[in-house]
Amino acid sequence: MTRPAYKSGLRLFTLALILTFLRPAPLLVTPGPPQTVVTQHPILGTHTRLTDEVEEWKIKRSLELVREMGAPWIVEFFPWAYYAAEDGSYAWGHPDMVVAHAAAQGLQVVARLGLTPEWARPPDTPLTYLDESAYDDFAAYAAAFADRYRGRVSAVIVGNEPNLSYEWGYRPTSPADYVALLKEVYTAVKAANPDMQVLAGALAPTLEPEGSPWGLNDLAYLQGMYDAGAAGYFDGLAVHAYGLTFPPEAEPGPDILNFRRVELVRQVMVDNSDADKDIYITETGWNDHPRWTLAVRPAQRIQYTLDALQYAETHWPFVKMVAIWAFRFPAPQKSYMDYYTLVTPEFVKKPIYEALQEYAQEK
């Protein structure tokens, strides 16, 4: 090495050494002292979407904002594929972090479980693919989750929108197939933690007819679940109830998708002598994208959301929780999905957040 090159290298090494010592210490984030949600409307919840949030301070800040908004409930996704190894071990680091911060903020957690690891599904199938060969493995994950988070997670949802073929990895949407999964999961979870509530669903509102490659009408699917013997294998029903362009008080109908479609779902439960179970609305809301045909104006979105919460509290004693989709995404989705959120990725509160915060304190 020539002398000028040597000196240049030495300077670079010295600079790197100085920068190493000047680097700030890693930010220490702890859950902090236990907090309590102050609200006049305990039905209020939100879907938090922290699954892909990697920075702990952002997880903490998100859940602080949920508490400060006055929502006692969160729905969060805990994917089987993210945490489970083929040898039966689990990487609980991220779920531990989310659950610990939720508990510190005084929030009740409803955990959605789903997505299949590569080792548990056939080659060249998507993450949503799950068939009977892996039902016992999924049940083992659900049981381990229920045992680990006893007292800190209120309920688990078995899968997501099973009446849509996409959510089954484009397999046929058979109610009997889903009930077979439900039976295995329910039995395993109750053996591990009898206090954990097992929720079936969450059913997607859709008008797809029998034989459609895309899905099956949620009302027909639910009846098919009962016909297959589901009643003894779930404690509550999770449903999705989007308002689209309709106001929340719009009359329901079998050929209409709107907020009050929940009443038609409820009637199926009543008709099958299952009225003692609660419904958990795990996704709901209106969208205010300026160019999406199924969106509403921002002011309408706020008013419809507040009216929906009031309607549910007044008319639906069987509804345990109404969770608004979605609280915040870790990064912009660059689609109409960004117009469902209450808080931006940069933690800027939208007007709908502030309206919900005010509503939560009103008697």
The other form holds:
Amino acid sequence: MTRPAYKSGLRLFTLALILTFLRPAPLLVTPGPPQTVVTQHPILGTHTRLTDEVEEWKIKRSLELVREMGAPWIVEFFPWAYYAAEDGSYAWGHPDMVVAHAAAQGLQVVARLGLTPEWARPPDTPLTYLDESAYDDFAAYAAAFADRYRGRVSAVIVGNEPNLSYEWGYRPTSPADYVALLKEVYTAVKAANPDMQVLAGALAPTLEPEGSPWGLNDLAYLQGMYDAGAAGYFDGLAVHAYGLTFPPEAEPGPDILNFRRVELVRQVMVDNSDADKDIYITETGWNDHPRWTLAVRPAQRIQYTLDALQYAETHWPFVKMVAIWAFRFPAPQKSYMDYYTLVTPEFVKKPIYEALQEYAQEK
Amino acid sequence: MLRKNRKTGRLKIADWRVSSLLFLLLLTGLAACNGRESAWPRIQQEGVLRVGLDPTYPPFEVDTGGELSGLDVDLAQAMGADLGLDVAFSYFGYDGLYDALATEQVDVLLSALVIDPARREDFAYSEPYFNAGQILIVRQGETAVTSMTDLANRTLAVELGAQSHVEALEWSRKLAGLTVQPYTTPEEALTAVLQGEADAALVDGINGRLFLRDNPGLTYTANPVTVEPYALVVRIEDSELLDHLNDSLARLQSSGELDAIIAKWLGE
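May I ask for the structure of the form predicted in complex with the partner chain now, the form predicted alone having been displayed?
So here's everything in the complex, that chain up top.
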């Protein structure tokens, strides 16, 4: 005897209904009451990686841990390609969540803006490709961002490491082209929110000579920016300052990449009568991967990091913030990158986190 | 092809068989579409296995004045001999190893590489040949400490900031009275055990065994605390090559040759 089809359907419906009620309710995560960062070293920051973090409780937990470490600053990436549609609309859900939680934890946010949506670049170009035909679109995104997060985001960085070919859409790097972008973005952001700081850069430390397919020496690139008239179009300069295998006090030199290369960058600013501007170190740190040739031992990493912070505080009044790359990744990278972090994907605090926390409370 | 029975609305079993067959054919077609042929026939024909490594990681692989040596080098040679193949080594930077394999510059990577599940879409790993995970080291003759759970109310030495330090801190949250004592280097942590300052040391399997090789007063407990398996890597389509490599590893294991190679470089 054949069972009527509607009975099977009814059973399935009933089962689905039961399962719906059995399923636990989604975790309610709220920013919570406003917190304050307690620190003796307000220069301390860290670059979080919340862009690809899906679960809200993990975003909140990450930012709680940043606050508890005693770092008042975060640098976070807000990719244009993720949020902007061609019709001019924006999907602000995820950045709203990140900014709200950062604000609740009392953190100042430096927002790195970049990555070009598919609709704003030619076919078969990478996400880092941005040419002048879309500068106005990117500027519109930056302005909308600056307007929306008024009072909750302190500064925006225009792009990332534009002196590397990889970050410039695999094209030859061009300080003049970057300055053309900077001018459009600066003008649009200031019109939308005059209080938003616009940072140029962040320059990647590199020794690549003129004509190299990989990039251009950061010092030469910065001079090229000034030659192209950049000075009036940024409030501060973002810089990446990795120590590699050198201790933080190691002497800088034009042919050496180390932490104190920042001083050479600063000299270019001074030479161009731009000494009033601050430098923001938006990425720094040492790596303790057991076999990466540019890594140090874990104990050295801790000591170098603490010494670098102290050195910056003592000798560099022009440095507003030193952000350690990277606070935590949402998932293991299974490469040397995991050995830059302060906290594991499972929220286990590494000893370097504890050391920084202790440092932040010491006078 | 998928027809429903007009009365019951169910798919006929015969139709399922046909569709399953089509699905399998589709999968086979997709697999063939990656455009690559198995490397094994060429390796057999040429009689050469091309091995990629980063020669900056002693004692597994290091180039000293143009002379390549190390545990992985010996293992590759042993596997080559077992398979009747010559071995040709090519050097790459650590971060370029997988790219070198993907672009067919080599047939296999043998360079102290840890199995990475995230890469399994493009690459395949052999059976592990060495575990570089954390090991617990105690004084010779120590019977009270045979595992981490025996460390309540005892002192554990670790290298400051290392993975073993993180692991030890996790254990300290579970074990009452466990004192984690960090030292600047793994050698200092192990010396602390030797001198009675600590009851045990938690260090990675490489540093630990190297220290033990030169300091007979210590030994390590039977079970490793964590697992970090080193394996050979081939391109995903080279399943035939992988089978031969795994068979060779198994033969070296059963003959005792693999253990002899490991003992030569890391001690017994």
